[in-house]
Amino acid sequence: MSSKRLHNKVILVFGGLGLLGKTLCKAIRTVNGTPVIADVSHDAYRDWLAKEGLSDTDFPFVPADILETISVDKALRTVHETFGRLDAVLNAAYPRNKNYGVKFLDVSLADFNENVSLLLGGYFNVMQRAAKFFLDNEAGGNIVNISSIYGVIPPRFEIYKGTSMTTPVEYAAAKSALQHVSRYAAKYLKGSNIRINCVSPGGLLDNQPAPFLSAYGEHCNSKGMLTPDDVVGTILFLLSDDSAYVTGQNIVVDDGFTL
């Protein structure tokens, strides 16, 4: 991969302090891009910099809540005013309520509605506001959304046997809808020099129990559960000019899990 792949590009990463977001921001720096972390907690940002020994100059921060239109608009403007440009927006946030994660028959209608609104509504808000920002500035733009393999296929419930884990129904609903809304927006904006794509990662290692990891791996080609490093290359491709004519697509990175 060229060390200049994102040369001079400024990329606003919503959810930049998440599991995938932090790895991606570091990767953007390695290919000469400028990642700007957009997240809700400035304290968490400071803690991360201190823990990793990183500089706020290399990893600048803007406070942003993807559920608030004014907050997203302000983040977009701040980045453009600070750097004189904004080339791409990455949607990697993962908002959910305190009851998120219960099994299908135990999900209340109120929690279903709230979590779908958080997961899908937040992404819609960022997509819409970023598209408007790019249109107003007449410079084109690039939006990449993080979806999921469980927006492509239904969950393999058997791999959760013997664990307390599940795939929340709200997650499947939101991530599948996100792919279609992304295609909708990409087509709506056709001819504007704004492109929108999704990446659907497989499961990412995050201290899951061994029985689950073993069952998951039986559906994969060689590795099984992935690390964030396994996914960022595809995201960098979509953020770069190497994918200048790719729009309205969903790229699956899952070591064959969905086959």
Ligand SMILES: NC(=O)c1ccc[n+]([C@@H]2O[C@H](COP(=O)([O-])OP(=O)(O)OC[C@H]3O[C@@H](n4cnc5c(N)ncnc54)[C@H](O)[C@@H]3O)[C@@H](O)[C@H]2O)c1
Second form
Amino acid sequence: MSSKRLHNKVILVFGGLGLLGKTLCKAIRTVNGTPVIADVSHDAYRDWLAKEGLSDTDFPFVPADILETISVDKALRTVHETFGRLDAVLNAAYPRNKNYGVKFLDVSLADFNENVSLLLGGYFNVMQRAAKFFLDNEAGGNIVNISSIYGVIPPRFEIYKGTSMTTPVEYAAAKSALQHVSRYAAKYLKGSNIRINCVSPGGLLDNQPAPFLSAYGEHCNSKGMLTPDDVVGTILFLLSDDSAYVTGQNIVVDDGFTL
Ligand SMILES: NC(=O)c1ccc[n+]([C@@H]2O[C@H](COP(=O)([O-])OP(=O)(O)OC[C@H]3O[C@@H](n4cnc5c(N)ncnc54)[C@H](O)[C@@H]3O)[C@@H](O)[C@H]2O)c1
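Okay, that's the form predicted alone, but what's the structure of the form predicted in complex with the named molecule?
The next block holds the full complex; its first chain is the one shown before.
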């Protein structure tokens, strides 16, 4: 990969302080891009910089809540005013409520509705506001949404045997819909030089129990669960001009898990 692949590109990363978001922001810098972290907690941002010895010049921050239209609009405007440009918006935020993560038969209707609204509504909000921003600026634009393999196939529930883990039904609903809404928006915006794509990573390593990792790995090609570093290449591709003519697509990065 060219070390200057994102030269001069300013990329606003919603959820930039998450497991995937932090790795993505660092990767954007390694290919000469400017990541701007958009996340809910300024304290978490300061803690991360301090812990990793990073500078706020290399990793600037704007406070942003993907569930608030005014907040997203302000983040888009602030980045444009500060850097004189905004090339791409990457959404890797993961809002969910306190009851999220329970098994299908235990999910209340209220929690289903709330979590789908958080997970899907937040991504709709960012997509719509970014599209409007790019249209108003008449300079084109690029939007990349992080979906999931569980928006592609139903879960392999058998891999959770012996653990308290599951794939929440709200996640399946929101992530599959995110892929379709992204295609919808890409088509709606055809002819505007704005492109929208999804990346659907497989499960990312995050201290999951060994029996689960082993059961998961049996469905994979060579590695099994991936690290955030394993999926950044595909996301950088979509953020770069190498993918200038890719729009309305979903790219699965899962070591063959969904095959
Ligand atoms: N972790 C995985 O195994 C995995 C696998 C496939 C796909 N994904 C997807 O990747 C994306 C990132 O996942 P992750 O594991 O890095 O999540 P994470 O929980 O580690 O981080 C999510 C980030 O989103 C931020 N956030 C939450 N609510 C927000 C809001 N309202 N506005 C702005 N920011 C908000 C959080 O502060 C956090 O920094 C999600 O879309 C997730 O579905 C994750």
